[in-house]
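Here you get one chain, nothing else, as structure tokens; it is the form predicted on its own.
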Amino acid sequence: MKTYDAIIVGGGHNGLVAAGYLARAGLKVLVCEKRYVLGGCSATEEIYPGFKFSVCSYVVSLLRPEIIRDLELPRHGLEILPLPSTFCPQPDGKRSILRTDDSMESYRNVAQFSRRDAEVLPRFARQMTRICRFVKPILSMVPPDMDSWNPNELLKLLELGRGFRTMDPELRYDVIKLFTMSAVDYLEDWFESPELIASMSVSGIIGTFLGVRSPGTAYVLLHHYMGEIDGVFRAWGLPVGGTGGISLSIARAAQAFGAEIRTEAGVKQLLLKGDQVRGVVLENGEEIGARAVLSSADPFVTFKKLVPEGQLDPRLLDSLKHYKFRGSSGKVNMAVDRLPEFTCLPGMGKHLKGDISIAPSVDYLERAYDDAKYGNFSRRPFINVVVPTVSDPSMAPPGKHVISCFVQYAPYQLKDKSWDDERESFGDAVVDTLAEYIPGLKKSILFRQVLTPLDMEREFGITEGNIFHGELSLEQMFFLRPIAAWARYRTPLQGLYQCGSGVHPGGGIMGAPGQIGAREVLKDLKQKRPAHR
């Protein structure tokens, strides 16, 4: 039986980051990916001739700069183009909220809706940056053990408390608001224009089964503000080659450090001796040994599918029943034969190079959520659109384009209906809604791919199709992710670790779970020579 120091289950970006760090430290590492392509939900695929799609995830901001630096990702092909704008067209076909990287241009546009808001916007941006700087160190730390009297664990709690206590009072109050309020309520403390509030509030519902007025969504808004590109906080970017370009650059880095990567090598279950993990069994029956196994799969897949039945304390499995996945997002990808033109702002412009939101009002967003609450997909959904080919022409043939649509809401559980029956109706609802703003859209479509939460579960192995491996709600964050007893990357089985988005600090193309998970493995293997060199 072939053996390794560490085997990573899953070749998504977190698993690849873990492989990179472990191989960089001199371990013999194997990555096993079930699909034919690397990246998991951060993969680029040519599913229509000549057109390349970021099938699931589509933009990047949260990828930790220390990972880019440590793994030398630019040397291995990583290139991120900053998104220069956020564009929210209005249903009257004349107006739009357009915020760009030009502060005066943003001021003039927002001032059409509220001069006061245009003046407040820079101060809001500075405040969010200050809060992000406070939160940033938490993204790289192992959550403290709340039941431990270990001095090191108590010191972590003390440092967190001291940082909060010494914070400027105004900032401290804002942090409390962000952790307790809804996205809309928080934004209404700052702004008066309902159009601006609606366009900004959608960052609070990405990947959650919550509405923009639901308590806790202000934190999700903050989560999406915490990214940075080239040292600039709150910046978002478009990876060249799609999100698969990120995953492949990490894979190349890991291979340069000596990691071995296998595709079409799904792991069926773990090899155990007592409560000690000894390796994995692949779906083809091959057994491979390892001193440590890191799962980048979600907690349900890790504990319920990979671990043989009867090996875990039933209390752990009972706790996992209360961990909420509640997939609520769908994706519609289109190949089109011309540039999409918005009625309110026709032709090429900065607005097409950035992030586009169909979110005309808070009531519109709440009605979309109402559909989902009662077991239906949103008939008029929130749609987050990017047209990557405007900035990266390599994604489509000359003169043609790719349109990527992230959609909410698409609840995993439909009432009295099947997603297999409703898939195309859901796709029609998305296209019909977008066509109200882009009149020529329907005639331009050459190909359409519709992904429901059920499709994401089947194809990518993410439970209930939740893109974050579990909701980013406050009761499922930090030392409670996925459950309080096992939120520190280790598991009840010796040698089994978690390194996916189902552990702190959560989802998005971040890489931090893979980085920290690998770091904890290295701590445990310290003082021991690699067994298979």
Given for the second form:
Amino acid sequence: MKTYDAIIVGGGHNGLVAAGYLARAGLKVLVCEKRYVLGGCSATEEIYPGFKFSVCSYVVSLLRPEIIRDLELPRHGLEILPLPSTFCPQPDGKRSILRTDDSMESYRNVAQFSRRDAEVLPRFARQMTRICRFVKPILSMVPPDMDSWNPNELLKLLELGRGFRTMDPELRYDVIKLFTMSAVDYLEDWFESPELIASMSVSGIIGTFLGVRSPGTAYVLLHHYMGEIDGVFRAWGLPVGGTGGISLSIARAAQAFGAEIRTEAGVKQLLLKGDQVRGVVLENGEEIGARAVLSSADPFVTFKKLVPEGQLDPRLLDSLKHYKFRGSSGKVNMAVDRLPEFTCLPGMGKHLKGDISIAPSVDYLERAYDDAKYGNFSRRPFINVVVPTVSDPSMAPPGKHVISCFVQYAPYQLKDKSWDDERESFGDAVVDTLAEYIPGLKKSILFRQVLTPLDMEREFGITEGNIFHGELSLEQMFFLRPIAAWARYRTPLQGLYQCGSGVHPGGGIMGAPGQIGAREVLKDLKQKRPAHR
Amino acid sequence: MAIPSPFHEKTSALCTSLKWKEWAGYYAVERYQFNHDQEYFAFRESAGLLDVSPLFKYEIRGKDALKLMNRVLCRDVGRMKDNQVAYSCWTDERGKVLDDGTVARFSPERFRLFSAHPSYYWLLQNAQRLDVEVQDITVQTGALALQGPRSRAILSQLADVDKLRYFHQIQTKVDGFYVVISRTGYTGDLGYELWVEAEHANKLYDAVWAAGKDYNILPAGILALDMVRVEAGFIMVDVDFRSCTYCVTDDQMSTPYEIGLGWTVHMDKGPFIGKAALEKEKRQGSAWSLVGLDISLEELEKLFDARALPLDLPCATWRGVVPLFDSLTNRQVGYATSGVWSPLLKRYIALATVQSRYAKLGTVMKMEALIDTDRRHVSARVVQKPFLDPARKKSVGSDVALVPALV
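Could you please show the structure of the form predicted together with its partner chain, as a counterpart to the form predicted on its own just displayed?
Below: every chain and molecule of the assembly, starting with the one above.
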């Protein structure tokens, strides 16, 4: 039996980051990816000849700067283009909320809706910057153990408490609001324009089965503000070559450090001896030995599929049942033969290079959620559109474009219906909605790919199609992610670790779970001598 | 993208250098000619014509207009007469400066406020429960500054400005359209600002241009303005201090006393925003002070000479943060924020923020200076502001000689 120091289950961005760090530390590392292509949900695929798609995830912001530095990702092909705008066309076909990297241009545009709000925007951004400074260090720490008397754990809690205590009171109250309010309520504290509030509130619902008026969504708003590119907060970027470009750069870095990566090598189960992990069995029956196995799969897959039955405390296994996946989003990818033209802002412009939202009003978004609450996909959904080819022409033949649509809501559980029957009508609803803003859209479509939560579960192995490996709601964050007993990367099985988005600090192309997971493995393995030397 | 000002047709035809910059979202000329020194001398010897339309402009009308102004501004506008203009700053409740600008009183029920940053929200917030209407007239109002010793002679061909006193305004008609002319400006010199509805902007420009032809009128850009405003000791928001609206930490904010605007704070008027905090600071003293610096040319000369180089002086105003050190301990005690060689004064001058105990006139600190490629220290002495204060600035009629500036 071939033996490694560490085997990583899943070649998504987190698994690859973990591999990179472990290989960099001199370990003999193997990554096993089930699919034919690396990246997991951050993969680029040519699903229509000549057109490349960021099939699932489509933009990046949270990727930790220290991972970029440590793994020397630019040297391995990481390039991120700026998304210079957020654009929210209005249904009247005339107006739009367009905020760009030009602050005075944004001021003028927003002033058309509310002069007051235009002036409040920089104040809001400043507040987010301040709060992020408090929250950001949490992203790179192992959540403290609330029950431990270990001085290190107590110190961590103390540090957090001190950070909170030394905050400006005004800021402190705002943090409490962010942790408890709905995105809309919180934004209404700041702004008056319903159009602006709607366009901003959608950051609070991405990847959750909640509405913009549901309490707790304000925090997700902050999660989206926390990203940084080149040290600039609230900067989102478009990876060259799609989000698969990021994964491939991490994979190349890991390989350069000596990691082995195998595709079409799905892991079926763990090999155990007692409660000690000894390796993995692949789907083809091949057995591979390892001192440590890191699962970048979600908690459901890790604990209910990879771990053989009967190995875990059934009580804890039961509490995982209440961990919320509830996939709520779908993806529609299109290849088109021309530039999409918006009625309200025809032609080429900065608005096409940025992030485009179909979110005309809070009521519209709530109605979209209402559909989902009762087991239907939204007839008129929230759509987050990017046209990567406007900035990165390598994704399609000259003059042609790809359009990526993240769509919410698409509940995993449809009432009395199956996604296999509803897939195309869901796709039609998305195209119909978009065509109200881009009249020429339907005629221009060469190819359409519709991904429902069920498709994402089947193809990418994410339970119930949840893009974050479980919702980013507060009750399943930090030391509660995925459940309190298993929140610190380690598991009850010796040698089994978690390094995916299902552990702190959660989803998004951030890489932090992979990085911190690997760090914990290294701590544990330090005592023992590597197996292969 | 920046947008054109109401005078764009005129200014773009004259801007042969194609040197533009962005100012509050508008295109603004950096310099019209290849070199900006002609424009500088126009301000000081004849007349420079500058498009200042990007300033934010608000009209405040209503029974409680005076009340709102007095609530927001540090200055007492109750003391002002109608058609008087005043310079003021305004702060938040902690006394941290939001912005500075001029306020024009048309009547107790009508004011105009001119600011560098958008101020609508602040005015609106403080106008709650007041009988007052705040209107943003930025876009529909063009503004021109005509500054320099010949500006009066030029303008008197268009309007009756001979008797117009410093920081006063007249409402008049030029070619049949309404123009407000105020004797104000950012040059610390004899000069005027003209406020006109945007649709008449080009006609006004033509009229002023024609009247100025025999007086060597020159269009002037931001570079020339930046030199004369340092000579006048005028601070600039985002350069010499920051508006607290855009600061992330409290350390970055300033109070009026810390930026030399204590004289605009009128404690004897009724309550205004920030008063309590400012009263406390006035009692206890300020941590920081804004000072004028005179930088030693002798030392600079020596340092350049040691590199076998001729003395190299900043012919255009630099904006940035240049550290200042205690001359004995070498500990940093402040920073200079704008500096320039003044061709009229023949001195290298700068504006700086220093710990208050270093603000006394005559205090000598060390300022970092770049000698070609080497970072060195030179002496910088605290001196009186303004650096240049010509008598003609406040003169009426022909009571003083107009040129040269310093006699």
